[in-house]
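Next up is one chain by itself, shown in C-alpha cells, the form predicted alone.
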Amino acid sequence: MSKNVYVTPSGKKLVTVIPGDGVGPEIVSCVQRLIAAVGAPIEWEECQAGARVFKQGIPSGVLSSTIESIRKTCVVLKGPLETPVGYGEKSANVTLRKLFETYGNIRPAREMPGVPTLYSGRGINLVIVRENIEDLYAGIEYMQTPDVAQGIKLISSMGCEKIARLAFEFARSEGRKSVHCATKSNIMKLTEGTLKSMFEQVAKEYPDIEASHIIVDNCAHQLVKKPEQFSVIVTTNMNGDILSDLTSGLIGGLGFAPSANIGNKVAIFEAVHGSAPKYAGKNVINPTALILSGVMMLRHLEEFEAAESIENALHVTLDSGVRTRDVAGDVGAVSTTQFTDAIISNLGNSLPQWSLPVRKPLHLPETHLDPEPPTDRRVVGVDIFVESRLNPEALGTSIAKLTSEAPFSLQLISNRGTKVYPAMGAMTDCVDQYRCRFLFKKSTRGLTDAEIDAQIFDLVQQVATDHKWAHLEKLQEFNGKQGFTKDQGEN
C-alpha cells in the first residue's frame, strides 16, 4: 500500500471526493456505488472546488478545507470542474494539480468491447504519460508590444527526469515492453531537446524496456495510421494534451478517457471530459471515463482485486449491448444509473478475450540525475527586444549608431525569429517587435557579474534613447556550449 494513504480507525482507506460541477455529482455517485458494491475498504471525505467556490469569491476555486483534506488523504476522486464566466482567473483543475505537484498525467486509451469505432479490432492499448506542470502551461504570458504576445515555454531537467522515470515505472507496473518519447526537439532544441536528452539518459536504467524517440508530429501521424504499434508515449505538457485527446478519439471519445494526475505524495483521479452542464441532472451521461479513473485509483491504493472486478464487469456490460446515449444514440440507450446497475449486476463476470494484465504496484521514482554545475560559464552578449514601426534597415542603422561606442557589437536584428538586418534578401512581413542581438566585443572573463550587468544596463539606456525596449535575455555559454539558439538565416 502507498505510504501516503490515510487509514481510518476502522481500517478503511480515506479518499477526498470532490463531486464537481454539471454532471460531476452524477458520475461520482456511480463510482462510489460501484466501489461499495465490490466491497473495497474505501471511506470518503467530501469536499468542494469549482464553480460554487468561485461564486463565493474565492479566486482559486478551491476551499482551504479541501486543501487540508487532500494534504491528509493524499488521494482524490474528482468530478469535472468549471470556471464560470466572470468568476476567477485560473482553472481550479490546474490549481489542484500545481498545488500538489502532480507532475505526471497518465491517460490510458484501450479499445472497449461493444464500442464500435473506425479502429475496432485493432487492439489499441496504449498510454500517454504527459508532463503536467511545466511547458507553455505554466501560463507565463506577456504582451510585449501592442501587436505581439509572448508565452514562456519552461522546461527543466528535473521535470523531464521525473516524467521520463514515471513513464518507465508505469510500463514496468503493467508489464509493458516499450516506451516512446515524443518531442519537437528538431525545432525546439533547448526546451523539447531537454526531454529527449533526459529520456535517453533515464532509459539506460531500464534495459528491460525498449526506448525510442519520435518527432511528435510523426507520432500523431502514426497514431492515426497504426496506433497498435504504441504502448507508452511520454511527452511534454502541451504535446501530451493534444495527443491524449487524439488517442481518446481512437477508442470512442472522451466518455471512455480516464486519467490520473500522479505526484510523489498526492494522486488525483478524474475523467478527462468537462462538466457538460446542459446534461446535468438528466441522468444520461456516460460515466465510463470516471469509472475507469476510479479503477486506476483502486490500483493506486493497491486494491487490485476490486479494480479488476469493476473493469471486467464494465467490459461484460458494454459487450452485452448495454450502452448510454453517446454510443447507442437515442434508441436503446440506458440512463446513467441503469448503466451503473448493469455493471453491478455483472460483478464477478469477465470476458476471456478481454483479459486484463497482471498489474504490480507503481513505484514512484525519485530524481537523482542532478545536473553538475558548469565549471565554466560566461555572458557573451544580450538580446534586447524593442518595439518599433520602422523598417529593418532604418531600425538597424539607428541602433548601430546609438550603440557605436558601447563594448558590444550589433550582430543582427530579427523579426519573428527571422534575421532581417543586415539584409539577406528575406521576404519577411515584419511586426512591431524586433530582437536585437548584441555580442561583447571582448571577452568578459575577469569581470564580475555586477560589472557585466552594468555594461548591459548602459547598453539598454543607449538603445532607449530613441526606441522602446520590452524585454532582455542574457546570452550565456555553459562549459563552452551556447545556451541560446540562432535565428533563421543566421550563420
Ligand code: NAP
The other form holds:
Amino acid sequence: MSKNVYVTPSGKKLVTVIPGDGVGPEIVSCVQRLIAAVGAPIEWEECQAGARVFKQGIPSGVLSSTIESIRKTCVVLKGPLETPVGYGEKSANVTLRKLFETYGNIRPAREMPGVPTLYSGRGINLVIVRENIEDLYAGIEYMQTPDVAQGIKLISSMGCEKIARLAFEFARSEGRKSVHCATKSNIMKLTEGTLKSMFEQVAKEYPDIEASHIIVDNCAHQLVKKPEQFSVIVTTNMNGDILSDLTSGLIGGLGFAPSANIGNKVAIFEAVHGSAPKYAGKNVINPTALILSGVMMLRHLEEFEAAESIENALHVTLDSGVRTRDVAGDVGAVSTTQFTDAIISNLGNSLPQWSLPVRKPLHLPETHLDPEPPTDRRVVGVDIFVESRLNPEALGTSIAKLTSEAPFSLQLISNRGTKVYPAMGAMTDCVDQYRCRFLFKKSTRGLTDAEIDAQIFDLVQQVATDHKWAHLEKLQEFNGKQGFTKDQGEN
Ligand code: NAP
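Alright, leaving the form predicted alone aside, put up the form predicted together with the ligand.
Next comes the full complex, and the chain you just saw is listed first.
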C-alpha cells in the first residue's frame, strides 16, 4: 500500500501541525525550526486540538477543520494534548488515533550519546510496536453491579494481523533481524492468544527475520536485565503502553521517547510524553522526543537525508555536553531554544561511532489472513451474570430450583472467574456479581437462531424471577472449537 502525501503547488509536502497544550507549542516550534534549517520541503498547516478546543465546548477536543486538514494531508506532527477536568470524557489523542485508524504505535528506544543512564554503553536500540486501537483501550466499561466494574478487552484477528505485519515490515525497513511478540496468552488464551497465533502465521511470510514469542511479564524482566537482546517487540495496546514507558526509562526518560502512530492512510507523529504543564512557557523542557518524532516523520515522507542530518546533529549536540535540565540538572543546563540552536549549528556533522542504519521506505502492509466465516457454528449454552449478595450455596440452590424444568443444565456458578457452586472447597471472597453457566441439555443442531434465542430468553426470565441479571453471553463453538474459556476449577 502506498502512503498518502499531499504535495502543494510549490512542490512541498503538506503536514498538519497541532501545537497542542502545555509545553507542546515550545517543542513543536523546535522541530519546525530544525526542519526549516535542514531545508526539507515541508509546508505546515496549523490546526488546533486539545484543551483550548474542549474549552470552546467541543466535546471531542478536536475541531472539524483539524479533521478536514488531516484527511487532506494524511501526515500530522502533534504536540501533547490535555483533557482538562470537567470537559468531555475522552482524550483528544485517543480520538485522533481512532478517527484515522492509526493502528500501530511505533516507539523506538535507543541509547543516546552523552546521556548517562544505568545502561550506558550497552547499545540499547529497540522498538516497541504497540497495537493502538483495540484491547482495553476500546474504552468499553460498565459498572455491572454497584460493586463490580467491567472493562471489555476487545482483540480482533484483523487487528492482530495488521500489527504483526507492521512489526515485520518495520524490521525490514530498518534492517532489523528479530521480532519478539510479547503477550499474556498463557492466561488470556483467546484475547492475547489471538495476537500470538496471528504473529506465528504472519512470521512464516518473513523467513529473513527471526520470530519468537515471549510472555509479557518475562519480557519486562528481560528488558531490565538484558535490554540489548531485543530489536523489535510487537504487543497489544495495554502491554505496549507499559513496556514502552519502561523502555524510555532505560535510555534516559520520557524526554527521549518519540513515537509514530501509523495507519494505512494517516500517520501522526508525537512525543510519548504529555504536556508537562509545570514546565509550560519556561523554555526548559527537553525537545528531543518530539525532534526524534519529527525525524520519524521525515522518514515516513521519504526525506531520508534530512532525517539523518537532524538525527546526526542531535547526537553531536548531546555528545558535546549540551543538555537540557532533565539530563544536566540545574547547573549547566541549556534552555529548550539554546538546545535547538546547538543542533542547528551542528547540522552536517555526525559521530562515526553512532552511525545510523540505512533505512528503506516502510511498506504499509495489507491484511489477507482474514478468517473465513466458520462453516459450522453452534450455540452450546449461555452465561448469565447476576447481581446477588447471597452466598454461593444459597444462590446456586435457588437458581437450580428456578431453572429445573429448563432445557439447560446449570453447569456451575463462578465469582470473579473461580467456581464457587457446586462448592469445591475453595476459600473465595465473593463479590456481588456471579456468573451462572448454563449448557443446553441437548444439541441445538437443527434449531433456528430464533428458537435458540427464545429458549435463552425463557431461561433469563426464570432466573429473573428472584435475581437481578446484568449481562448475557452466548457460549458458542466455531468449527467445533470452543469460543469461550473455562472458569478456574471448571472441568
Ligand atoms: P507528562 O506531561 O509526560 O510529564 C510527566 C513528567 O515527565 C514531567 O513532570 C517531567 O518529569 C517528565 N517529562 C515529560 N516530558 C519531558 C520532557 N520533554 N523533558 C523532560 N522531562 C519530561 O505526564 P503527566 O504530567 O502525567 O501529564 C500531563 C498532561 O499530558 C495530562 O493532561 C495528560 O493527559 C497529557 N498527556 C498527553 C499525552 C499525549 O498528548 N500523547 C501523553 C501523555 C499525557 P519531572 O517532573 O521529573 O521533571
